[in-house]
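Let's start with one chain on its own, the form predicted on its own, as structure tokens.
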Amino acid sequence: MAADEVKTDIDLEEDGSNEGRNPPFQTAKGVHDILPPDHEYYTYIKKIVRHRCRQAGFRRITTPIFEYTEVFKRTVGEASDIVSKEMYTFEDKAGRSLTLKPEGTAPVCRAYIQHGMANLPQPVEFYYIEPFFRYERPQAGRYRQFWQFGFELIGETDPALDAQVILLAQRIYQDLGIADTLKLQINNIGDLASRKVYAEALKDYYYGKERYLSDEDKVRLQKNPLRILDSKNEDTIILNQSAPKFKDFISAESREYHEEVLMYLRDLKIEYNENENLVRGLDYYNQTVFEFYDEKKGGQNSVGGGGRFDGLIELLGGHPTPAIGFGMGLERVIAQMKRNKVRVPSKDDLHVFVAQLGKEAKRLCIPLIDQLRSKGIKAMGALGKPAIKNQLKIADRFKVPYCVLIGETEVREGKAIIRDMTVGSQVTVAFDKVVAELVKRIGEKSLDFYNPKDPV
């Protein structure tokens, strides 16, 4: 391994070096810090996220990082590998049974119902940026806490909005520079009804291939069998080709729904891909389910997807209520871009740095600093290091464009030294003329500008 190589926990997990182990102080199996060059890219997606959702009427939630563990029970499905496996449990003090957060879309319909959000004008739109939590094996994009974007649009069903909250996807796509290597993929999986009377269908079908399957379908065919549709085993793939198709199953309602949800996605030149074995991992989808894909990548190549739950809020014990919402991990969003090689603006660069020499100096450098940050300079310096030659090797690590040098001559003459690091050439101009020079020549564009009163 080169020397610039470190394993991580993963890589551990795999190999079985870190068997048995748990290094002290690095993070626990699954998570990850997320450093400054990765939150440009949290900060981006977030940017693009929520002037998207504005243009499109949606506002912000967040709903707490635990719920009570029978709000996802009760939605997400008891048979689901989320309830069954995923879900971080514990008990608090009064013996009250809570769960870490691990899907968005229940915790938001819990909200609408708790807060009456039935008698606001509807629909009602929300979005939201949070971490999440699922007890899952780490892979590369994956996880056991995620940040996740989400919206929900609840209390109206139509075509149309369907069509528009894929659209609103993909424009977050587009804006990201990945939509050109990611495939829609839609289906529609009917009501309640329907899904019974299939579900039923596909039993019989298994009825006697039953040792052909793995250990987890074994249990999804009994559980919840349109999960086995989503299988990754290779055997059970060969057999879900020869299976009835949920399509012959549906309402004619249904199918009339889908047919039109395509029309409008035909009109707004969306391509897409009809797959009949798309069902999404959770029990409270109905309807219309879309994924956005890379057919490139294998295992997790999914990047974000949705549908419609219509059923939802009354499980939760709502009146009934149409809905439909979409979510995307953050990591697999960053991973695409990274594999697009998207490069995303920062705005963390420096400006300035400010050497000094002498208290003095030092005691005009902390004033001046302040009076550049105000003006949008980014600026840092007045530094514990006695050597002005020392303080400008910190200024070229942080690549500075500028830095000012004030010494006991400058001090006494009230002037700074204003030098260009990137051709080397330096300039003396009076100490009250500092900050006017620096704005002039950086630029208004690239200033970073804070006002507390500007809208957020």
Ligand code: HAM
Given for the second form:
Amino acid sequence: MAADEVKTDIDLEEDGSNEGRNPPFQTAKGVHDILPPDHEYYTYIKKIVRHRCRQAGFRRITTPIFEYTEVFKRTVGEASDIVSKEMYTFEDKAGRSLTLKPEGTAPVCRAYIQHGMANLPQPVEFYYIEPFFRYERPQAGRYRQFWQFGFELIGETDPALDAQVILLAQRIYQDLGIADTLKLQINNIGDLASRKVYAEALKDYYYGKERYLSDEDKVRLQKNPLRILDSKNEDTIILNQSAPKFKDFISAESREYHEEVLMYLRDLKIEYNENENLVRGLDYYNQTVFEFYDEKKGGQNSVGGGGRFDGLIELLGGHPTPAIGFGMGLERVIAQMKRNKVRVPSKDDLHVFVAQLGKEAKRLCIPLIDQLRSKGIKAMGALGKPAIKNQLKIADRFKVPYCVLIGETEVREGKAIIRDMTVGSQVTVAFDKVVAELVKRIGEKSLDFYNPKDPV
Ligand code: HAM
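Right, and the form predicted in complex with ligand HAM of this protein, after the form predicted on its own?
Entire complex below, previous chain first.
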């Protein structure tokens, strides 16, 4: 094993170098490190979503990592899985109950009210890219800290807006190369009044059938009957097929609203499946709800979802304000991109590795690397390693297209060797021509300058 390679836990056990030490720490259950190769995906996705959001007039917002617990209790719903069992809630030293954000919509609405944004021309449009926290049972695609990109459009209601929000999500999936493998499912869950009547009808239907339900579904039936439609329990799925249908309880206005949303989707050639069991796990929704999922994949197959939440701002103490939004989990998007073999461009690739032999060469290396970088060339050396062989192993690991070699002879003669690693050829050039020669070879277009005008 090369000295610079990372030793895994297994290596440490095998070579005995871990003997007598405490076992190394691991990440806490359900969370994960984002290592450099995956960061390339995160960076790429962030670039795509920022671009699409800017095009559509959305502005970025970041709310704090924690909020008062009440923000979520009141909006996401006391009976929802998120609030009843998944929140990371703690007390601060003054006894205030705080919660690590399990989702982004309620905090954005809290900010909208707090900063008087109802006075701005409406709608006000936000997007965010943030980590969220849910104490869920970990499995593939389901984490206790996960990243989500989301956007919210606050202050207006119209079926055309709902279609536009779905279109924006769809375009983002297209840009990411995964739209073909995702299906949109959509439903209209009506207004609060019709949902209450429907909830009672569901309770009546399940009266006497409780023994077929899992403990979880029994609780759902008591606390939040509509969630039973979302059950993954086989018996419940069968019973749900003959349960009262929401479409028989929905108001004529909601039905008309829904038909209009579907009409726009057809105009936009967005394929959809109507799913009358789609209720989503957060209580704040009304009217349109939708989800993008991978039909072929079982388990955690929802790659994003959203809906209208016209009552949420009022629940937080604001004036009644209609709104709609969407959120997608970056880990699930990345898994989907990998399944689809979508490659992302790497901005991290180095151009040049500078290798040196001897102290005098090392003295020349530091300013040379600095000059290369200031010309936009991504360059590194391995100044802590004396042996050329070990230095070149690093060059290999980074797959650099060019190496500069400075040995004792080169120092004496004021020269350096430039080796083209792709073809294996090399030339010797005067030391003061090295930077210009490399700029010429790498080409203007590939140079990496910090441009203050570039979006950050
Ligand atoms: P959500 O459906 O709870 O909605 O989450 C949105 C997306 O986040 C999911 O489709 C999934 O991709 C991802 N996600 C959720 N939980 C996890 C987890 N434990 N691990 C990995 N990924 C996860 C919301 O959060 C709403 N705030 C979306 C929204 C915005 N509705 C209106 N505006």
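Small disclaimer: the values here were computed from a predicted structure and weren't measured. Numbering follows the first chain given and starts at 1.
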{"item": "Rigid-body hinge position between the two forms, taken from 349, 68, 222, 265", "value": "349"}
